[in-house]
Amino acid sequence: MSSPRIVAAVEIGTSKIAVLLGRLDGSTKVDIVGHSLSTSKGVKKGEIRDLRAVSDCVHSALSSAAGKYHIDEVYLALSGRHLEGNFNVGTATVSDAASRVRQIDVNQAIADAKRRELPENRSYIHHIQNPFCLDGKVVDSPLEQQGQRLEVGYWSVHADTPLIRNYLRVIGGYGMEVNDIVISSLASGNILAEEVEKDAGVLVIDIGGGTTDWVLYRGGFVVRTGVVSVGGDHITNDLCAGLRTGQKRAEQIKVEHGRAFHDREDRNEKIWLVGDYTIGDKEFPKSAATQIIEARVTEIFEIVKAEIKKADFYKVDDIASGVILTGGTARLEGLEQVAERVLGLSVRLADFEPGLDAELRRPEYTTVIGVLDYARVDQDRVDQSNDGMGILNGLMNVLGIQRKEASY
């Protein structure tokens, strides 16, 4: 058994900084020893705009979560519209005289799938393996099977290198190195979707403050991921403009009175515009708010649907397990009803094992729970790439950052 280590899972979002501390000892168990959820400043749509402001927020959150513990490793969630993906298929002609697939053939097909070079200032984050095909038929393991042509596909996610550099600088300013990076959609999907759901096909949508992350599973594999530059903060901004009130009050109206769909009865319910009942404060029908919210929520799901359709992956029968919703905006009443109407799929809200502390079962912690689980399990199995650490090591070299050897 390896020596226990304290691992910090960190999510630097547009509206919040989430940190989860876990004690890992090499077993399947994770003891959560600290957590922190605080307001984020200096981030917009998943991109750092003010490095100093972000650093102050993250360092404070890390210190608050750590308490008496010394953090040994940091795993970082990454989101933002700068994330993109491409699907590449690698092929290899079976070289054995008896047409039996050998490891050299597997390695050649994998290398061929990853051969695609990126433009300057782009770096790979994940190579996510899809099934092997031997002579056009899907196989779980091609080794020792007979055939002529071996194929394997990879969904490869890449990011803006300068933006990654800024995230690493934030953690570096705390005196720590980032041990690995995982995209937010993959972290959320891996912890929320059960294996049977991944096999049948499932779409996980995480609606945060500035972005909406999604991941689509089919046949047990990740086939697509994406990020939409719209989230819960945009709902708040819409309420600001539509109701002509301040940001703080608009957020309060959304949380206390908001609903994702408009109902005729909302015309009869009144909400105070300012809420302090002073001169100048006035009532307005709840319908004014719910109509605004429904329009923006509908747009979010329509964009996600359009992106999946564009990749020709939107087949209802292939997403038999439906949709799982999470993220802070998933708290909005009636969100699943709107999702069902727009996406035409069954929808459920994310839930966690009862053993988790009640506060940690909040949707705001979904991503960091997934990131901590990513740190717990073997990296090869999590992103199915066989080179997860290799990607980050190579990225560190690109960024000119000296990196210690991993201890596991």
Given for the second form:
Amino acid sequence: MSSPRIVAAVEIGTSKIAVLLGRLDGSTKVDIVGHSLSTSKGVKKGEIRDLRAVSDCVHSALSSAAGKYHIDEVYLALSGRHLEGNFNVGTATVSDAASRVRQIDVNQAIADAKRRELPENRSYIHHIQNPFCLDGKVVDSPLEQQGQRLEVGYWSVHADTPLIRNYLRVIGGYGMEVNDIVISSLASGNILAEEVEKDAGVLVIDIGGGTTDWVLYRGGFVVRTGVVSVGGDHITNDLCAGLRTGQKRAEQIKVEHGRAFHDREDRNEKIWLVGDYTIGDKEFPKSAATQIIEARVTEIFEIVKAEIKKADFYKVDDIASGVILTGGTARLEGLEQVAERVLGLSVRLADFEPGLDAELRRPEYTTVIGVLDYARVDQDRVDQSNDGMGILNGLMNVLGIQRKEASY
Amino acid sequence: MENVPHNGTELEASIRVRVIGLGGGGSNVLAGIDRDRYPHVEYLAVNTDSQALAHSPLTHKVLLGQNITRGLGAGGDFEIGRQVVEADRAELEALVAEVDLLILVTGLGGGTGTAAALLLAELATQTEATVLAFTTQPFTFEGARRREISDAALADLREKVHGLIPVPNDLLLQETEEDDTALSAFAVADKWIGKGIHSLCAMLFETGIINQDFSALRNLLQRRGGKTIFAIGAGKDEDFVKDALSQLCDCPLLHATERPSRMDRILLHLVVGSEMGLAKIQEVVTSISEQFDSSKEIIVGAVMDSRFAKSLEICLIAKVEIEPTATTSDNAGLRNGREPMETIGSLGLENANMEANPKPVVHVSKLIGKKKKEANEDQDEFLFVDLEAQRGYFEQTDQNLYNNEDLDVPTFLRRGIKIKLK
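With the form predicted on its own done, generate the form predicted together with the partner chain in the same format.
Then the entire complex follows, led off by the chain already shown.
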């Protein structure tokens, strides 16, 4: 590995733009040398609605995080309801006369799993490998093992191409190319869940401003990811409707008085609606706010549960390590209790990595920390083979973007 | 009622106001209104169901589709409703003729009411009439099909009328008591829409402290399309000011989720008891303008109801223009050949005419011109962007459908969870 690179991990979220600047020197170490967290404009439900506003926000966020450093590469976190996935199984008949699996068989099974073509305007973001099976039995490494039929499953995540084009444009406007895109759930999950948890099965749920991104690990593999395009903004909007107040005050009420579940005592606690005690101001019972929030939060977890059930992965024993909650909305009091009740799993809030800078100990930074870590692992992958960059290269081609040969 | 003679009587009496209740829902609303209070206003019921029509206390009734449904109603089937109104187009055409203010009241998502509202609004675009529509939207539990029809009709109507006041039934359920059924939500809708129509009439037909009349309403609404905000509130006795303001903010017609943070024009009409002087009126107006924020123009009218001492009724109508379509050359305010002129003072009070006829205020929003230009500069898909930021939060974004429910609609509304604000 040559000289250290400065990598910017960028998440263009619905409510916040998070940028983290890391110095990668080829070791397992990542030095965080810059960061910024700013208010996002022009993004709704995780999708860019106003290119110019988003560009302005992102460019100033990049500049402010970069400081004196020159950014070499940009890695982007991606969310939004346009993200979908499909699970494909590729098979290969072991060709060796002695029925020993060779690399050529492995390659064939992988190629077979990735062969499914997408409709126009959809592009693959990740092909996430699941375990190999040899004659129906899960094997860690199939090479040199004996068997007839080799199978491998891939959870392939794809996205709306025009929408991605917008993200690339935003970064392109800063004079940078996007090195790779990582879906938010994967970035957060990767950094938050311990390896033992991933082995035992764990569900990581990241509730942001406009979306809820989740990832389910089982047996050490990512078996499913998903996006529910509901987040903290919806809670605020619900409070607007229910309490008949403006967005700003609703947000304030959510932050100051919000709780994820409704308690009978809330009926007796009063909150001022406007908060300035003037002629139009009045009190309402806290129960109004908590009932509204409880309905929304419950629904979010119900949808995640339904999606996991639909994929036939909802088995409590297979998610033995339970649920890890993160994202800005994880600050909401009592969120764990509601998650526990709805999902029927043990729930904990995400911890921050020990030694992490105090300023970075905010759930808003979780995804970009994960993206930076992805970039770190990515560098190894690039060293070994070119596979890691395959998808984005393909994507760039689809988008008609010329990408200069990466020089590492 | 205020009986002081004034020189505006003749003009106001000559304004032709027609309120049409369409289909079962719309007709029911009108049945519950005190129709004698403003004798100048004409009330009509239009339905395909002859039996329902026969039971209606209204004197003017129009039965549609005798050849098609033979008086049996459209059964909530929009397609049948559409056939019926097309067949009786001529009769409907007569209903929109020779009228200055047309108020349509209907429940959307069904057959007759939905189809008739669309056709009447369409026909009215050929006339000079200013058209307001009060519509109720089906409950979420009534299913996706009804919602789809209702949503499509709502979007269509919005383009054709000058002011659209949608009232989702989900929201009205909030107004009912814990053990009440969906039927009570209908009753609540009837009550609020009825009150709203009365408040409008009070502004049009009563005069007093600061007069506003039809021209003010017409100027406020100006063009078709855009977004109308409508709210009413009333208070009596001890805390009458506080109660009225509180009710105004809670008014289900306000539909807070779609409330834009900025409005182009606000028209505020107050009916005050004898104890309320100008200073107190000023205070109320200030409080409202603070809460409803940042309008360039707030026009105030006030009349006195000398029957009461401590009493206040507030009616607020505001308009936000949405990007005009290419064909929108008709501008109601300019139709009479008036020139646009500067607005009266920020609150309207200092400069408002204390005589019977205030100067007509015609104000073409600077916002519209500006937005249009910006939109042209930007290319393709980001046309609505800046405007959107001022509107209801999730408006202009795609519907967020999951199992046929729009997740952007508050969960508590979709599930009928009642939130007690007191």
